[in-house]
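Encoded as structure tokens, the following chain is the form predicted on its own, with no partner shown.
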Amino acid sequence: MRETDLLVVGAGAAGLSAASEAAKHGLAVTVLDDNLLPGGQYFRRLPTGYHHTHETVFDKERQRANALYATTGQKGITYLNDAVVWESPENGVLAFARGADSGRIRAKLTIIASGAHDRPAPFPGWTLPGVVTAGGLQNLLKGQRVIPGRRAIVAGNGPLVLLVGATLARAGAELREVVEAAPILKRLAGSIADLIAMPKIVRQAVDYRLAIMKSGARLRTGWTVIEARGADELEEVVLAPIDATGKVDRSRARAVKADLLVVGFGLMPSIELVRLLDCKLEWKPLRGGWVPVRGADFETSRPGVLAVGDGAGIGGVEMALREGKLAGVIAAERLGKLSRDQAANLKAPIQAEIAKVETFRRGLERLYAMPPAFLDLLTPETIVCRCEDVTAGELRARQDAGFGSTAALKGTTRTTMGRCQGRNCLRTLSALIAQASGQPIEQVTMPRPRLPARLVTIGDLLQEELPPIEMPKDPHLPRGERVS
């Protein structure tokens, strides 16, 4: 069993900021990350063996990225890459799989900075080769300098739509159209007062818009993708407007030739670990859906466990950096390395910055707000669960037969039981249940979390030396209970 003062799960913007700040004040910090290289999704690092031959537009964050990468070698920090946290056998202890180096760590305090993943919105043809998510496209461009197609369309909802459109244009793709589901142009006047709290980000957005215009592509707002067509790969994309009631107007649909469709319907917090830790969750649709309930010091309902960054509610990289830094100060204070007055002096400027980002985020949420589900895009043949090839028609047929809960649908169709463990389908499954039952999606009971929190191999688990298993006299009793 390893020991550490502070355990940070995730080496993205929030996690590395927290680790760096905590180590500055004398804490022994261990960082676990399931990626091979630090930086997370936003500050994705080029693979080992790659090198820069010259500066490009994709290196605009290089200075901040390099500073974060350097955190892994900072005094007081132990960085373990390619380490998948999969279990919490007891309070304050996390088990991780890392090949021959698999093991368990006991920490006085834990910060979960698990980040986020793309929010899927299934539609006919979304599984065709040539259809990729916004996050996947960004990873290919940042980490590999690869464009997986030439004639490109970007569709979805949220700030990533503009960013991806501009990125593709600058990378040399033939950008055909960029379509945003929300009517952002009509809402801009009502959001501008909050948006100018972060003028640098606003300037970036204007820059993205100009790059799209310069490419010759058209930006449509209040439109969405409704179908991707092709035999063995993407050949054309069908787009349609959304009317004033939020319904898709299929009578005005139009097809556009393309071999690359990038879809980005926002992000969802990665909550697998906080669910496994039995942290209380709340529904915040504008923050990505289910998020951990947090106190003022980022502590979850499980004592000693803090959650920061996009894994605690989508807020973007600027919020993640600041929340991480503040969490590092909080950890140093909690563990006795800073006095209350010292911590207060350090917290004040960070909290002021967070307040500005929060104001900006509220404006952004109003600008891009959309209905919580895109169920209008589903046809009976549309695959909802990609891992198990379960269609919307199969799920609705099961519902008609009386299988109305997530547990019942999971057990009878294997939805959420594949490799992604529900990351790609649980949101849609819950929306279908909410629609059929007439209840709000936040009242839909989620499937019970089960081990492992993330997939690991049996080979990794066999590397860990464990004490003999202590079994109850009655093996049917829950863990920890004994027959008197």
Given for the second form:
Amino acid sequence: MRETDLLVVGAGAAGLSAASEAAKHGLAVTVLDDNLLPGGQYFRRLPTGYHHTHETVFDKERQRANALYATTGQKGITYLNDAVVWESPENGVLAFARGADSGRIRAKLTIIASGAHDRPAPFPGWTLPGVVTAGGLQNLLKGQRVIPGRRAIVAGNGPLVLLVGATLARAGAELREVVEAAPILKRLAGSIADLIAMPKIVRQAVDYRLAIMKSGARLRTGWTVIEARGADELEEVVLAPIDATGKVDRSRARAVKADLLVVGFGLMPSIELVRLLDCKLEWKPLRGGWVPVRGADFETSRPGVLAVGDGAGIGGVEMALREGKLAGVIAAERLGKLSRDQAANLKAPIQAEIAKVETFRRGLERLYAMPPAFLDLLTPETIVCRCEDVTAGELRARQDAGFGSTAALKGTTRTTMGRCQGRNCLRTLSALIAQASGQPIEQVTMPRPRLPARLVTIGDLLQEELPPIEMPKDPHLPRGERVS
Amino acid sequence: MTGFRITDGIDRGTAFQFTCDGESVTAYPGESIAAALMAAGKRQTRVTARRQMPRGLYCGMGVCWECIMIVNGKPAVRACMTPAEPGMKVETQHGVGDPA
Ligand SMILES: Cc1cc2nc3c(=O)[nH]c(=O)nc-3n(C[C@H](O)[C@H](O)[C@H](O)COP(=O)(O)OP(=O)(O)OC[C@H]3O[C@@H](n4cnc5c(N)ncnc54)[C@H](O)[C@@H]3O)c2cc1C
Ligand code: FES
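Having seen the form predicted on its own, could you now give me the structure of the form predicted in complex with the partner chain?
Next comes the full complex, this chain leading.
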């Protein structure tokens, strides 16, 4: 079995910052990531054969990005791309699928920097080709420089809405409407004192807004998408005003022709690994929902396992970079490469920066906080589980028939059991159960974590060289009871 | 044509062709199958098993599995995560992608 001092899962902003810092202080670090290229989501990289001929508005982060990519070749770091971490067969060991190189790795310390994904926000028509997530749109821009449509609408709740609007405007799409559900203009005065803790981001947001206005698109706040229409692809989007409690005013709904709808209703931490490791979770709606409980020094409830970045609670890229760096110092200290004093000196300035980002986040959360209101949008035909084609009507009928729990609804409809492993439906399923039972959503039981944490092929796993399994002599005996 | 490539500031290298449902599609080295298809105006990647609904790229990061296609005969390949290659044979996936 391979061994390493520090194992980092995720080569995004958080994971690479952690790895770089830890290696700098002399740790042997292994980084596993399931993408072909390093960078994670925010620093998604163009194909290596593409060349920049000159700087454009989309290259503002190139310096930071290149510095981050370079850490994969840094002394002391082993970076394995295209490696899906799927299981933890024993304490301190993680198993990964990587074609012929699949295997297991034992680490003295593990940092989970697994990032996030878009929160599903179902509404009629959200499954049509041409409806994409805000994260997905940004990835296509950064990783491919491709825009997946032309006449575009952006709708959602959160800072990515303005960003995506600006992206589309600058890319030359025919941007029609940008609609943000929260009444952010009205709330700005109450948030600005905290927001200016990160003045650069505030300036960026102003630029995004200007780019949207300049494109001729309408920017509406307190509006949302309520329906997407089209035969085989998106053709039309219906928008309507929404009040601060989430109630939609259908009498003022407007249909707008479009072939691209980008939806961004916030992000959810990718918690499959911390769940697999049996780490305690807590419900923090403003940080994306379920997040691992972390003690001082980012340690989860499982000793030796730290969690940082968006995977530990949505904090954005500036938080991810700094949490990662701090975790690198923490790891070096814990494994004896830094004295307590040395570590304390390194930690202090990073902690001061994190405090600033925290202040900014508080402002941001006040600005954008909205009750999730999508349940009112669901018609009986609206798909809830995209993989298994299960509709809201089917689920509600089962609920009415007495199948009230997560397990019962899962068992009778296959919701959460498809390829996405519940990422696109579990939150909706829990919300439906909470609505019917009157419980708060965080009291709805989650399904048990199942292997694999992310999908892998049996073919990959067969490549792994393992010691022969010890079988009981009598195959009818239960496992573990061996006859000698 | 709906989708498009941003060309300003980027030299993509030498274009090549692959096929999707028998039609020729242009791509560049390292470009994902999904990106090349969308730049060619094709956004439907699969048709679902149970309700025969059209689907296409959704999450763009490999976790939703909505963009799966049949690539060189192999079903359930994520078009958003897989680089196109010259001469590759890509097909819309119907259901689980059993041969017709
Ligand atoms: C699709 C998407 C696009 C985004 N685009 C932007 C943007 O343009 N601007 C912005 O301000 N914010 C954006 N965000 C927010 C973004 O999440 C953060 O700003 C930043 O990327 C967080 O860094 P991170 O290191 O915590 O996570 P990430 O950058 O997400 O990195 C986590 C990495 O871990 C890998 N990983 C997770 N689980 C496993 C596993 N089991 N096995 C192997 N590897 C694994 C992931 O594939 C990923 O590469 C985006 C978010 C998403 C989901
Ligand atoms: S679009 Fe979600 S996996 Fe490809």
